[in-house]
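Heads up, the chain below is alone and in the form predicted alone; it's given as structure tokens.
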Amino acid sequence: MEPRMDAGTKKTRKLRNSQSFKDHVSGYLYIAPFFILFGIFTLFPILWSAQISFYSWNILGNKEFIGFQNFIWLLTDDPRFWKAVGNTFTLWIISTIPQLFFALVLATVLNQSMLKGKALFRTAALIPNVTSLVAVAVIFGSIFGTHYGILNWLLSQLGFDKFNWLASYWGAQFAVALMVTWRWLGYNAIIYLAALQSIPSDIYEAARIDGASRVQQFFNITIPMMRPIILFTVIVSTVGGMQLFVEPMIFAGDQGGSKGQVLTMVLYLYTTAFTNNQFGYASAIAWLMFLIIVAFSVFNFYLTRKINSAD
């Protein structure tokens, strides 16, 4: 049999429950703006694109339901899409791998105690990442221009013929990869620099006493102790490389060059939606691209666990 509560106890419990309810409501009100904006600008477009991927729609006329036909065309009868996939992977390989390696080298140099003006060099490393895209277009247009580019001027001074970088497949790929590397090298170097500064200096001192050279210290101490950060930058760079858009758009236009030399998945998605007005087909491209990125993320996660379990 439950004990009887007097009026004062009931009133106290009622006030406590009321205050608890107000606390919960105020908490939800504080976080509500994020969820409202997320629902309007992120969740709704995702669900909407999933719906219209099953339609043939040019945004002006009526939508025609065609089921999985957009995906079937994309997988079996669209060589331009698969060319964009191949270009995306190629650009990722020739830009991300050298970029992360040189970022690690740059971070090691910036971490040297004998270096003067460290703050200036560290600030300069981030400048490309915050530079206006218009300025980037002007800079690399001046470097890789066919008739008045700096590189072609150097080639002519050495006695070689001028090279049409944009018309060449590998020339355009190299130019865009260099643009990506230039833009993100300093950003990754600063991340690596923060990781380097967390490594105890006693370890390097012990290695020097044992006769280890700087190269041996780099490969046997620095890289193993920075492995989690390196894996993090690899994963982030992989996701970013699969979404490459700005650099090829600036260098070669929305078609990725006359023969699609630097056409990427996102650039093809943009062209399909906003140039050809095929919004249903563009939504199918977006979802297939999403699945490719998820597959790579899962592979990176598996690779990370495999490497960590090997320790």
Second form
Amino acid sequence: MEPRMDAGTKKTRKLRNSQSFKDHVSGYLYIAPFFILFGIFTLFPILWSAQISFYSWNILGNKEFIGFQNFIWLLTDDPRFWKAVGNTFTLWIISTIPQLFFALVLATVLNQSMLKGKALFRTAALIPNVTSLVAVAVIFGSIFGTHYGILNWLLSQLGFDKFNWLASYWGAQFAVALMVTWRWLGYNAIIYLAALQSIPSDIYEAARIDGASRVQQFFNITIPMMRPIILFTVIVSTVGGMQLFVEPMIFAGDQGGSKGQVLTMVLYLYTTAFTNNQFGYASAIAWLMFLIIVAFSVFNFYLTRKINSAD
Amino acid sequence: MKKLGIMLMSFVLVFSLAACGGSAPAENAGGETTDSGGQKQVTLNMWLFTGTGLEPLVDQYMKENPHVKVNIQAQEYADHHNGLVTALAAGSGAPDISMVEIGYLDRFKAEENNFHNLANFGANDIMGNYLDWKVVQASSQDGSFIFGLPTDVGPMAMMYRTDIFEQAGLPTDPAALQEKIKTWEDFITVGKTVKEATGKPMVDSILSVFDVVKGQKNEHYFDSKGELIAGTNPEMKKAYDFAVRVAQEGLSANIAQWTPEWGAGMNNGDFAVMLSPAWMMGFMKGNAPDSAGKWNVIQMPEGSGNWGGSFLTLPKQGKNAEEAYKLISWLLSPEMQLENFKTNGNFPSTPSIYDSEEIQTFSDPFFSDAPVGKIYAEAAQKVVPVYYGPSYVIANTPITNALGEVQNNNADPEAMWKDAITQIERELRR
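Show the same protein again, this time as the form predicted together with the partner chain rather than the form predicted alone.
In what comes next, the whole complex appears, and the chain from above leads the way.
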């Protein structure tokens, strides 16, 4: 019902007392807590960071307006930023692809009817996801240690030289990607498992009657039926991958290694803001990062539509 | 009726959430009330980082001065300093007293108006109690503004493994070894001997050598006017080249500090010496228990060095500066620093007590009963004052990254140096 502004006071009062008006008010009150918090803690900082990205500001001193200079430097003369962008994408690729592939394999195994102790395995699959990140990074740091790491011990048992994982480019990337994969593998597997279980069994039955092999069933029934869920996990992993921060920071320090082996976009943003105290430049990084993620999401969306309409 | 109840509830929820932001500072703000005795009741807020050992002394102060109540909030090192930066930038929430470590001090120094000048409270009368170089650190360039009173210092000495030195046929007696390692050149010679005889590298990492050699120079990356001299200061390049040489001679174990491998390396004797400040003794005992009794101590070649050490400052947002000053001047007096040394091992910044019985006779079986108290007291008086500058971290990081690349990946040191200087210039203009 539309409130009528030209009505008299008597009518307004009547309107205010009316049930539907009260419903409106209580409706807004219900959603108010979210929007108030969103406004204070999300919307305001976003807009404010847009403003300070045009300044040179060390947080304690005066802000100095420098126009687009921060963005010009970022785009034309900051190899570390582009290294961070590159690292974020390579780390995303080498962690997400194996992660989703093995999650699907794991889900299929967990879905087998002959498997005993399903609940136990399903819980175990989710444990890495709820383990404290700092603990994970410390353990992985010990695994990949040069002198006393388990991995190097194994290598030396097999007759290979000790390898400085952290110092080499691909070594460090591999270690961080493995950390991410280990952490999210079970989470994605549980989601896939739920999807697997929602596929009606009569479809498989029909396929079996028609003489389809297990592999044929997997590629012609399971994968197509799970397409929306796979897309969901791709999107979630993309969001997570673009924001990769804690693992490289704890594994390689806030510089992401001495040549920035695992320096990611967020890690670069963090050091610029909180180690160097250059908040204007850090805000500019944040906005450029935002644009990169938007571009990537548009590409993702396009790909999603394409896959969804494949058949 | 039911609807009204729900509406009320959502109101309450909204306001309680909104109040979350507001109520905390109100509780933290220092208050002054007058108690029945007539003496002004004062609450002081004090921010420390963990491990300062000051808490029991503050308790003692509260007992002796019942009108003062101190709320201590101790956080982890980086969180503590970031919290202070945030509070100062926000304009409210900073405590009456805040600890600031030397690594962060120059950043705060650049913003004088956020702190009380302790000279206004009579700090000039007591600054003579503290080590000269520490007073320089605590004051503005011209000495007119005093940011904080010095807490502990981190003078450096050289801990060496007697078992490895013996194996290498080198003297294990400190006096004899000191004769052999008088200069950094000697250090390399001895290092080569150790390497040839035992196969063990001399140091954990070239970064620790770089820090000490650099620390013996007055000027690092910035001159006293704040101009960047990293690329032109010959002393800086010398320190860099020396660290590179240590790597190229194979005298570094390539173990990064503060990693689990570092403690294991100390414990197992993977490197022959530790360049360590006084406060490192506790860390070594905790992380390398099997190496007990295998260490002995000599002075650093060509002087000493300092690693760490802090100051107690009075942020302007605090409400009870007078009382806060009374507390910190008591807390950091020579007598109390000696107490802190006895209980927590923090090395005092007040040379008047260096001759005291407690420091002169302080020794530890872990370090072969060497007179470590005496050695560190001597080292503390040899430290040279350094001008750091507010952007010290920004300038230092690319250089240490370059050294890391030289050490780990055999990168070309000259090219790395040039890249690092470019990177410093790039980061400083922002």
